[in-house]
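What follows is one chain in structure tokens, specifically the form predicted alone.
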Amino acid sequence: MRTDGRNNSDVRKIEIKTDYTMYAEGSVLYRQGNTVVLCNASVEDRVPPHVLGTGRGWVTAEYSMLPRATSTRNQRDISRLKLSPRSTEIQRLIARALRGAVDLEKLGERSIVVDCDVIQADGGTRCASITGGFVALALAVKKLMADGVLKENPITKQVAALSVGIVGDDILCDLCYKEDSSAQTDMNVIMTSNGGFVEIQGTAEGRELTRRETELLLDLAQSGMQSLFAAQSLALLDNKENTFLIATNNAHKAEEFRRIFSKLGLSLVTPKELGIICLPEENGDSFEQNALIKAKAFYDIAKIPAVADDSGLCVDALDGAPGIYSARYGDMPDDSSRLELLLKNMRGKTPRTARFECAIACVMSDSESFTVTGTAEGRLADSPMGDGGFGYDPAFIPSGCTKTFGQMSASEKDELSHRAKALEKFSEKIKEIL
């Protein structure tokens, strides 16, 4: 454990209030730890020289540190009648952070200036502005597509930034002012949420940096970029109150997880829409298990909310199987190929019967959690029939039924699933602790 308690990858809290003032046409008050960064994004009817007549526009920051931001007083800039050099280089990585995630085509003749100014210093104030001047030039760019000003989105992507280093022999994620000081190797990295990197700004003293020490130190970056990409997306959310976060990169489950909780007049938003990338390790021994270590990894990262499954199909006549191990059964690459399996294994093999087994986790915080299961009886059809649906529905027919899931409408899957008798007793849940 650290000096404020975080373990060795762990990014600091994120706060970011928007439109913190009045004027700008995008402004954030960003807070990480204890560093915070004013961040005003300011739109003007003009470029610079080298752009004029190109159609293209121009993104561009500035930077400063307020006079008490660290323990002791710094001059002000206007003082020595120039820029300090360590603010004409944090602003112009600022500025080349930010035009790596802006099509310039599209914004048109015009400029927007980020204006970032740290107020509280505590180690990261150049990553701190780099994230929290996206979410101004977001902020901004939403304003101008408002008004009728601009017909698409200039935002390609997301981009933010963090801190690693070495301190001792550990790695760290997300340096504070004590760590950074003291470290063998502090290193910048700033990334798109598509993957990329933008810039690496790294330096060791003392010692030299090893090879297997830098992909460590920019693979411990990209997995902490995560938070930082989920605090944005929710800051841009126009509606936050009651929104989970469903833990699955599978789209159709989770248009399945969408279509109930609109019923109970819950948000639901897809990591794909946080810009999250994260595949935790399924290693339960249950689908109960397994669901909470996916909700779990996914709520460590956005911080709110969480829900994700874990269901699957047994078979009787299979002794269970293929069970936990539905989606990866026979190393099959994917649902067609896996569903042709199990109707391989199981032929001449009887009884046919089988169950969709679902288990619902929601982690609601640090210390509030909870599972539910649901359960679909039924037996296995001798081939696919349906196009509907996914994985093992179009060779399962529920009791009482004549058609596979395969063959029904997604309302009438709801009213038979697995997931949704799980979900039934999930909103039960959630009505009581909301």
Given for the second form:
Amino acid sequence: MRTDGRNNSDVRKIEIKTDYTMYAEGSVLYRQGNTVVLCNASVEDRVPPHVLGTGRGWVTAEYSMLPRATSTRNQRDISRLKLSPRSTEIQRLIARALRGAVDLEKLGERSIVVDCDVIQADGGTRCASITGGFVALALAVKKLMADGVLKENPITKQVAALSVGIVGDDILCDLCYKEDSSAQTDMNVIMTSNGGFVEIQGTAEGRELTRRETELLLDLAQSGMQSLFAAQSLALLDNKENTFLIATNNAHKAEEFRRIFSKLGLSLVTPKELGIICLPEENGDSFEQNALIKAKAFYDIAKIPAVADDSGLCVDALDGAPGIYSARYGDMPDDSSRLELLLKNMRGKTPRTARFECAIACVMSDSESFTVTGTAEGRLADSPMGDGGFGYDPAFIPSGCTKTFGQMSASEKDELSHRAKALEKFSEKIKEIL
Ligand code: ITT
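The form predicted in complex with inosine 5'-triphosphate (ITT) is what I want next, because the block you gave corresponds to the form predicted alone; please supply it.
Entire complex below, previous chain first.
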């Protein structure tokens, strides 16, 4: 346990208030734990001399700390008539990081200046300036697009920064000032939502850092960073009310959820739309346990209601296989080879009865979650038929039908599917809760 009760891998609570001041094209109050930074992005119709006439734009940043952002008063830079070396170094870093997320050609010959003013400092102010500064920048770009000034979005990916370090023998994520000041090593890691690194600043002020520890620090930063990307994306969403995160990496499933959710008047965002990458280990013994593992893993990152589906095909003549292992049946690499293997294993076997099962788990908050289930009974065809749906759909004929799910339209499948049945129960539950 850390001084503020967090686990070693926890990121501090993030709050992003958009449109915080009224004049800047993009304005954000960014809070991470007790560190608070005001980030304002201003659009200017001029560029510095080195880009003048190139058709390209420029993104730059300024950083400063208010005198009483810290426990004792700091002198303002202006009263010393020069920028402190620390502020100079930090604002260059912020600008480099933000430029890493922008296609300057698409920005055209204009500049965006991102001012990061630290109101309250409790460690990680340069990282908070980058993460919050990105949102201010994205808001300014959004305005340029809404005003018709830009036709194409010059922002190519998200960029965020997080500090990690070694304190005593512990490897910690998102150091607060107290931890930072006693760290053996502290490292600021700047990454994009593509999973690439923009800059790594690491210093072993205490004992030397081993290569293994370096890798552990980078892994920790990468997983903590997912919460920052999610917070940035959520801050930039127009409609945040009743928005659920669909905790799946399966695009087909997400599509089926979206169709059914829109009928319920609920919005869905995918991990991809939030810029997050998460591959939870599905080590439960049932569909329900696995669905809960996935929903919880994604909820912990984004801190918005997360809904996950764990589903699969259970074949009677194969003692319920592939069941919870449907997505990895026989360690085959894709849907069609898994389907082929299933039909091969069923050659000459009876009965051909099978059922699709689906468990949906919803994590609403740190303390509230529920699961619902749905089943579609049917039988296996002798060979695949139809190219609709996904997974085992081309081999599954639901009871009372002559066509496989693969031969049905999306809306026909939605009438009968295990997922649709589970989602019906989910919608009853969610209406009660909301
Ligand atoms: P996520 O865990 O990221 O949600 P996944 O595809 O790995 O995606 P599961 O672990 O729940 O999902 O495995 C589900 C597998 O069961 C899926 O890959 C299909 O092979 C099969 N399956 C589930 N629902 C299906 C459906 O409606 N139609 C066809 N096959 C289905």
